[in-house]
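Just the one chain here, laid out as structure tokens, in the form predicted on its own.
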Amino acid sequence: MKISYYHVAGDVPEGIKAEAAVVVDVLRATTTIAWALNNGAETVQTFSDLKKLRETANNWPKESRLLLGERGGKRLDGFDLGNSPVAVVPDVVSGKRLFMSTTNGTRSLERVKNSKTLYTMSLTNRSAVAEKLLERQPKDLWIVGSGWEGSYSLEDSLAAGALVQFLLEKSHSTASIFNDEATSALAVWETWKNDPEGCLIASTHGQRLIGLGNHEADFKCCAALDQLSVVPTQNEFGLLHAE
């Protein structure tokens, strides 16, 4: 398994596709997706285009759908929820299809939607995703960060490095690093592995969220390592199911 990391969607090579891709958006989309599916959401359907989201959602029974979305960290007007993993509790999401669009994470999902296998990962389900990859042994793995509006994010590199570290340690030498970005992500993880929440808070996006209000519960939730066994998996374009 050759492991590459791409900081943002725009860094992903065009014209080729990975055998397996893992999209990471720790603050907060992929953490929210993992918790929503863990708490009984039927499906999370992701969109980079808001007009398309609304058109698709309008064709779904109102009582069976929820709209999740944010821009700039703030919930979108008219949406049921923003992008907080602590808000997708069972009483709210169980049995519902979630129509989701975020500033960054849904763009990365759109970029690699043609991958043979596509998962989403956060710190909370790192080991579950890693075990699935070790079981399936793709010849190449692209880890794709979401960043912030096309630029690097520290917290996504932290999670990418956590995944790289797990795969290297558990693969019995069948996994190897293929680009410098993956090596640098591993270094970020080694630096912050004993204080992942501190890393999230120190990141520029963490500081942006602090500026918007009290997000302590989100930080704690997003920093909690290996809490969930759910592996969000794309079985149809744009549709993520629990595996």
Ligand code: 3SL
Second form
Amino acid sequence: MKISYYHVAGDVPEGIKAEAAVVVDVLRATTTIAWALNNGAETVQTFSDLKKLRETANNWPKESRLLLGERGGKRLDGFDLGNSPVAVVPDVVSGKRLFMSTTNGTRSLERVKNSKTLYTMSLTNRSAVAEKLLERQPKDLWIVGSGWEGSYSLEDSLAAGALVQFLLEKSHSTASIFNDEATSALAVWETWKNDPEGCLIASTHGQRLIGLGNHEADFKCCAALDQLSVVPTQNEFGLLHAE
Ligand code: 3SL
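With the form predicted on its own done, generate the form predicted in complex with this ligand in the same format.
Whole complex next, starting from this chain.
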């Protein structure tokens, strides 16, 4: 398995695709997706286009749908939920289809939606996703960060590095690093692995969230490593199910 890391959707090469792709948005989209599916959400359907999201959601029974999303970290008008992983508790999401759009995470998903295997990952389900990849043994893997409006983000590199570290350690030499971004993500993980929450707080998006209000519970939740065994998987185009 040759591992590449791309910081943002715009860095992903055009015209080719990897056998497997893993999308990462630690703060907070892919952490929220993991918790929502873990807590019984039927499916998460992601959209970068809000008009399309509203049209699709309107064709779904009201009692079994939730609209979830943010722009600039703030809940969207008329939506049921923002993008907090601590809000998607079983009482709220169980049995529901989640129609979701976020500033950056859903764009990265859109960019690699044609991959044969597509998972989403956060720190919270890092080892579960890694184990799935080790089972499947794709010949190449693209880890795609979400960043912020097209630019690098520290926290996505942290999680990408955590995945690279796990794969290198457990793959019995079948996994190797293919680009410098993956090497530098590994270095970010080595630097912060004993204090992932400190890394999230130090990141510019962490600081942006702090500027919007108290996000302590979100930071704790997003920084907790290997808590969940759920692997959000695209089995149908644009839809993420728990595996
Ligand atoms: O950019 C995204 O996709 C979000 O996860 C951003 S936020 O953490 O909800 O502000």
